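Starting off, we have a lone chain in the form predicted on its own, written out as structure tokens.
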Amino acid sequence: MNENETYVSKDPFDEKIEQLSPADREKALKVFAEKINREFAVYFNSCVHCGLCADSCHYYLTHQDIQSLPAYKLGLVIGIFKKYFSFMGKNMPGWVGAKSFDNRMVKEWVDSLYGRCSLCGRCSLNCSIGINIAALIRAARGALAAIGLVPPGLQSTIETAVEKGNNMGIKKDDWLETASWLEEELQTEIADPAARIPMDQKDARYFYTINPREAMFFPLSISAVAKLFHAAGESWTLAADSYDVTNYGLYSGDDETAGMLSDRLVQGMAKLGCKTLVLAECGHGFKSNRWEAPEWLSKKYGFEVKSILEVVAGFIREGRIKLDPAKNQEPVTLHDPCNLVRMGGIIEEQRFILRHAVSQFIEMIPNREKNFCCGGGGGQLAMTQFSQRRLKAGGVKAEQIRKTGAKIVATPCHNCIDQLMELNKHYQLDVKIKTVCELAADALVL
């Protein structure tokens, strides 16, 4: 190297891919095969390459490159399926587009399946065959996870949750102290010394879980829910341990770890003897713990699972709380989190709450199950190497927000909140981002 040359070290993650052995790739293929059920096999043989999925994807709409096409990303997975698990692919690979799972292909899998997809599932709505593209991409992510190829930021978040009990690594004493001063603040705010933020209350009706980012950065969202529970006179509790609603195993594709993280909430329910597990405003937390965990754990729940939105909407319908929309005068729009709405089925509850809590509610177009992803899902917020793509892909959502003319964006998901806050700054939207429960608490008549 001469004095004019600059040494640039290789990315350790890229080096890891380059050094994969045949045994590593064989292990990945074995895990991939284990994830292919009959439904997936049918999907792999069904794509007609019509391209109708293109306009459904926020990555393709903003980047306009072939690598961002949902059909291209799916094609990378189909090519491997056909090469190693189909008769035609094994014997006449060129005829069916079969592809070898070499280190170059592994690198493209990582780049496309992790770096150009938020697993939002919107492409399936436009698929002429109805292929569940997000599920197939997640299966392929699981094969990469089996050989340690989850992008470092995402894997680090998962490891923190496994080792520390929550994805922010909050110590138990710090969490208890936070809950204590939030209780004091609540008592002062509503002038009621009897107000409580209960901890480890056995036999409570509701066991409420939170996203640890609330405790670390957005404590007022915890206070808002506590205020609603108190106003309704409801029996509820938080937990000193096992309170993390998030589950980034959903994003990595690692079913074993995902199941272990969800099982902590199951154990928390058993320990406290509560009747209903209530999941905070977290899209992927809802999907993971309401729909996926029984499959990961191979067992049925012995208790009810609800979103906090369902609970609060019930309070309003039953007349247990009263809201005055005049207390929230600024125009509000709603971002629908993909995993809560399109993938989770919680669609109208948030709208019902907002219509009672705000004076001006403006829908984005499109909305509900046809909403565009904000770009923060799929683990994208944790994978810093793809951050510029994420912000660019979020341009679709930024334009949706701008067109509403709203001054507040409500969204029942803290992943979405983090992404929307970045979009707000990056695209100069000049809006405030709030949870649905925060707006409901602001409108409470006590």
Given for the second form:
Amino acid sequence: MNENETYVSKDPFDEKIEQLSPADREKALKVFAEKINREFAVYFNSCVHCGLCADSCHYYLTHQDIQSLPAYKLGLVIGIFKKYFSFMGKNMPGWVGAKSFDNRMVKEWVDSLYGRCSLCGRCSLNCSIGINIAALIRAARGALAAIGLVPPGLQSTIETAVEKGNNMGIKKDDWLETASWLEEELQTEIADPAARIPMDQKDARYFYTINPREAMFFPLSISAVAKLFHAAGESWTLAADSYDVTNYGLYSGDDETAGMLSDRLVQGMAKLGCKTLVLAECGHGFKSNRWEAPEWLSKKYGFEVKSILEVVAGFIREGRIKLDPAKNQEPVTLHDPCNLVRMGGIIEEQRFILRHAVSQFIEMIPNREKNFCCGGGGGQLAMTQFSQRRLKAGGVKAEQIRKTGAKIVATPCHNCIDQLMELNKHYQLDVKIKTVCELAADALVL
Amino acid sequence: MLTFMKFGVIIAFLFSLVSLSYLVLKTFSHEKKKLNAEPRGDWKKGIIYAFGKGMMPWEKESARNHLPTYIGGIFYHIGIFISLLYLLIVILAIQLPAAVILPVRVLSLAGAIAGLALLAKRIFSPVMRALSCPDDFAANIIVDIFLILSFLHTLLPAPSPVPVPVVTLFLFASAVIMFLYMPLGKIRHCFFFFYVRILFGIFYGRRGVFQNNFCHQGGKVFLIINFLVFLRALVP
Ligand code: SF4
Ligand code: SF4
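In place of the form predicted on its own, output the structure of the form predicted together with its partner chain.
After this comes the whole thing, all chains and molecules, with the earlier chain placed first.
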């Protein structure tokens, strides 16, 4: 399929859309209406169709089609608001761009709101008015989720997390075995039998969570963090059951499931009596558990929630660990994950760590909250039917990386790592991709 | 006739005010999102950013990359604001000194030119056409006519040689149409813009996003780089 084409192939998911009944659509509209809070209602009345958000979006920059333009995607959502919830939209729909929520529109919602947006929020920063476009697109995704229209790959990731306790479906025994194997490796590597990867340690200060991909494919990133905790002499623990920092409910738009997944970490904290929930290098996991979960669960957390980057930067600042940048000689650049940086506020910590851990650190332009999305967010990595578009949209990031001339791309997010690895191959960037903690652990002076 | 038209403008303005207030109340009848997550930064700093640096072209890529539209937009909105003040002065039959009339004349003309340029962009750019609905064109045209008539009105000699200049009648008529249309179409964004910027500031401010840019040395360096990039963009 040409990546510029609308997603039209006949598959069971498409047929499901075609067979939607008026009652299904009504249900979606009802859920959509429930999601309209004061903030959203204000946004719905504010887009002036100036089009200035266009080239802030990596989809538009790489595809140059109207469907990829943020204001167009937003217009699909606002059009429905106008049609069903505004005076002019009800009475003069054509005049104000109101749109009917028929099956064709549902299909376009799926195609554009799931398939052409990584919820990166870059357009919001550049919107003339300041509309939180990503939040509105996510709300519309939530309405689709209510009628079972989350694209299959994303939905199955969520189901696995709900049923198996983690998004990779790792069995408890396998997880415990992996952790114990990593502990042995760590002890051998640093020649210290006292080095530990604690599991279910009651009253530990830090309750550390991981992205299950680490246990499955990148165990060295767990060892890296363990090494840093050990060097700092910190009290910390992993959990046998609640350890998954990811939350794909953030991407499906289903607040209830998202809340349920995040609540597992809250329960884990309560069970072990830890003081601080520490989130692994995972952009969306950070955004979900630091910023969104207290809203999904309608409660204030009685404990601190931190990114591992804040913790490690703290170790360096307090002189509890010493890093030797000479141990990482190759030039390093940094990719800022949107959910952690632009929408999470963790901006300087990773830079502070890298400046202590590597000899040559080169910033991408633009960077920090203005950085471009790699294209892997928004559940794109799980939605295989949109993977060609995802790769093409990642072209902006590939170019940014190439221009730095760096040999290593550091990024504090495992989803970004997956996308960057694909971009590395696709665009022949010839770089290595590492987490920030991996580089810090490599530079550790023990 | 003049009194009747003045009365019409006032009625249309009140209609606009009441309708927009109703719209705002309706919008505010939706539940306010409760923020439970512990803030990491200062929402007040976010708001200051949203209304200050956050709108500057060296800080905002979309403004930097579309400088003519950005500058046009600024002149357009200044022109509208000045013309509305001027309308009030005309209704109150206050004679302005020539020194004051001149900037009003320049700004209303600049606003009108900017408005027409933005309209041309909407008509001739395929992307803008695809994004637009009739309301976008109508709102622009209605406001442009008001600006043009404001400008023409500033050219009238004072005192006027005729008791009721036709330009005045047209200016009032255009104001009536503009006020009546305001709550129905996109001009209403003038009411919501400020609230959206506040929400924007709160969102990023609480999360400590911009704070990092201005509190750390790296942020200042980045700001300078951005300013230099902006200057470079000015060079053809
Ligand atoms: S949130 Fe990101 S991907 Fe989605 S429309 Fe905005 S810029 Fe594009
Ligand atoms: S920049 Fe904002 S106001 Fe302008 S078209 Fe895009 S979303 Fe709408």
